[in-house]
Amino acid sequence: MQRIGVVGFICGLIVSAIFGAMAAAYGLAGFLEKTLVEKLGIQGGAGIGNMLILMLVFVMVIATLLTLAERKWSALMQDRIGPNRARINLPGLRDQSLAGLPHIATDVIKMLTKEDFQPKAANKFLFNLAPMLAFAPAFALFAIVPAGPTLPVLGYQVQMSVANPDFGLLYIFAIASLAVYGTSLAGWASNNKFALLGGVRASSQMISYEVALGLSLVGMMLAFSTVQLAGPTGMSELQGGYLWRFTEVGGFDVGIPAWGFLLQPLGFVLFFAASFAETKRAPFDVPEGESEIIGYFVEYSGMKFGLFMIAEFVEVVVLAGVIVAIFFGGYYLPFGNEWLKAQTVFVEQPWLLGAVFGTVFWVKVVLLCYVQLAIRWTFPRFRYDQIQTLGWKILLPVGLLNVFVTGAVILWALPEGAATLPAAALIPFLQPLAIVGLVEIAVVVALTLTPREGAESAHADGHGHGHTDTHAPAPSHGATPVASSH
């Protein structure tokens, strides 16, 4: 009970910190927007504030904490303690592990002070450029992800994303494709044949999954008739509507929300698998598998190696944020959103409502980060031929089939003149698509829970050991008995 209480206290502390940071984000964005408009006559102050809070605070702090969380969570899965040896040499703290948090400081100090080795025959410019090209695209991807609704603050509309371009999801495809240059240059510029092989393998894997990555989101573009994530017509905002709205209880709205994973379950699975392969994390970590091939950054040390490492965890956070914004309702709860918006305190202080919805968004992000780390420590590494087979022979055909089915259902379900209607008014017409999605989920669950043929018989035969030991002849009286394989 004491441990449960400690965990509950820590979770409450984290949620409270997120709420406070989101409240500060809305306040800072509104203040900067008002200052720039009134003093300089230009807009964009909210974007600057969001860049400081959302990207430099939330994304970077969560990514930094994940470097420790992965080791601690993997230790829990494997019945280990995890990192706990680092100590702070201060009275009262010398004998406290502080949940391993001092290890973050030791990792940072080690990377900043470690010798910056560079091969003599390496291309100096490209060798130094590769870590930046690996980190910058992953970091920049979060610029269009909305962490909260657009609300009035200090008399100005504050959009809780750094930018909201018209091309939306196309920005994700364009920037994500740049990451391949970092891995390619890291392997080639090192002038090391092992690093070159790792870079070629990493590049081919990333390029292979980009096609499936793009196809996986076409269904969501068709469903919501937009490629934007933020704003009043963005995917995150549209998922606040209901496919089926039930009777309200005391003004509390209840229904089945128009979340992306209900409309496009196959799209979600395809996008998650393809994006996970793009991050090159286990079970897709063949480019870094020491038992099979030397990694593409084998010649890097110090903070250059640190950029490759932190880029991997930034990708985990960004992937979680993009999935939440597209498939899991963004910053909205499954129900009760309209009831929250109607509360007096939120009507009078809209930034409080934004802080609540922002907290919902970041809690979803943390949960999806945990799912990615759990997958990392659950599945064994795939062979390279298995990775290519999954990308080209499974994800690509299923993605094409999903696009055709989605387009046909939407074409049949939408009424005449749908092009002239706002996107929010078309959500009830997506019910047939949701029914198809629920059927797909049911089929996947049924296939997952159905045992394979022969599995039960193998279990009944002694866990697959067969009948040979059972029917083996008994040894004679003078023979030496053979030791059992069990």
Contents of the next structure:
Amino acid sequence: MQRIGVVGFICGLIVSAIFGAMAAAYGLAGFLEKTLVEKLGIQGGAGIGNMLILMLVFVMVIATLLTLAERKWSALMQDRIGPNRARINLPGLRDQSLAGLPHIATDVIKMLTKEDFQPKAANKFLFNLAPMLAFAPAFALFAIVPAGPTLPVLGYQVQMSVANPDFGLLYIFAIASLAVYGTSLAGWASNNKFALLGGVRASSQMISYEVALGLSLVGMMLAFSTVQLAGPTGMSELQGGYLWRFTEVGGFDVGIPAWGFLLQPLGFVLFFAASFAETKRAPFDVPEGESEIIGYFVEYSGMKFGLFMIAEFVEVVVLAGVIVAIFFGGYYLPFGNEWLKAQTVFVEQPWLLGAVFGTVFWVKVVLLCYVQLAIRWTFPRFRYDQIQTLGWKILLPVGLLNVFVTGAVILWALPEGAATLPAAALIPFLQPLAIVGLVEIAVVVALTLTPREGAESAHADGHGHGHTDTHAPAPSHGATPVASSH
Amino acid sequence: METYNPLTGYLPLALVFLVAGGMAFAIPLIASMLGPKSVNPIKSETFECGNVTIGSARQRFAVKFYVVALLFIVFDVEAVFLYPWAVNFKALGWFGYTTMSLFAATLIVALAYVWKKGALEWES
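Now that you have shown the form predicted alone, what about the form predicted together with the partner chain?
Below is the whole assembly, all chains and molecules, this chain first.
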């Protein structure tokens, strides 16, 4: 009971910290926007403020905490304790493991004070360039993901994404592709056969899955007719609408929201699988495979290895953010959004509303980070031919099929002349698409619950074995096999 | 201030690139200044599990990786053509849908050909 209380208290602490930071983010963004417009006459101050808070604080802090969370959660799954040895030598904290938090500090200090080492055979320039090319794109990816709605703060409309370019999602595809250079250059420049093997595996895997990655989101672009994530016609904002609106109890709106994973469950699965392969984490970790080839960063040590590692965790956070923004309603709750927006306190203080929605966004992101870590520690590593088969023979054809089935359903449901209506007014016409999506989800659930052929035969074998056992000249029950063989 | 400059939206993006590049450059630089320096010939050897390195890693590797790269270009360009169609999809209607289906059909034929030719097989 006490443990549940502690966990609940810490969760509350984290949520209130997120809330406070998001309120500060709106305040800073509004202040910078106002200052820049009034002093210099240029817009874009909000984006600079958002870069400071969203990217340098939120993404980097969550990524840093994930390095510890990965070790702690994997320990939880494997019935271990996990890192708990590092101590802070201060009064009151002397014998506290603090859930392993000091390990983050020790890791940073250790990596910063290691020798900056280059193998003799390596190409020096490319060897040093590779970790930068791995880290910089991963970090820059978050720039277009909105963490909150656009709201008036200090008299200016303040967006809660760093930038909202017209090309939206294409930015993600473009920048994510750059990460290939980091891995392939690291593999080649190290001049090590294992690194080369890891490098070509990594680059080949990443470009294979990029095709499926690109196709998986076309369905969402068809549904919402946009490639933008942020802004009034962006995907995150449109997901605040309802497909079916059931009732309003005392002004509290309830319905089935137009969330991406209801419209495009197949697209979501494709995107999740493909982007998981892009992050090169298990089950797609053949390029690294720490038990066999170590991978493209085998020659890297100290902070250069640290850059590869932190890039991986930043990718996890960014991936969670992108998935939330496209498929899980962005910063919106599944119900009650309009009720929240109509509250007097939020009408008078819009930044409070933004902080509430921002908290919703980051809580979803953290939950999705947990899902990714759970997948990483649950599934065994694929063989390389299985990875390529999945990418080219399953995800690519299914992705193409998904695009054209989605398109046909949307066009069939669209009434004459509706194309000129604003995007938000078109959401109810996506109902047939959602029905198709629900059928897809039901099929997946049914397939998951149906026992597989192999599993059943194994069960039958076990049963048969037990049957013969009862007829065997019975060794005493409870004796170990070793003991009974004596 | 009154006139809308379309480039101002890209100012934060430019800053993001600067910060990302700056961090990626500065972090290893700080580490190399803080860390010790002791070079010796054994340590500078290529690390291949403690074995003496035989030959260079600058050698040929499986042609399959090149094939994947070629296929990637073909099919990723297809995906690029899909995006503008997807954004204007509702306005283009069934005409656009049919046109795009025909375009995708040629690539499905290509995929079937590549598949049949065994370019996607890794077991052999």
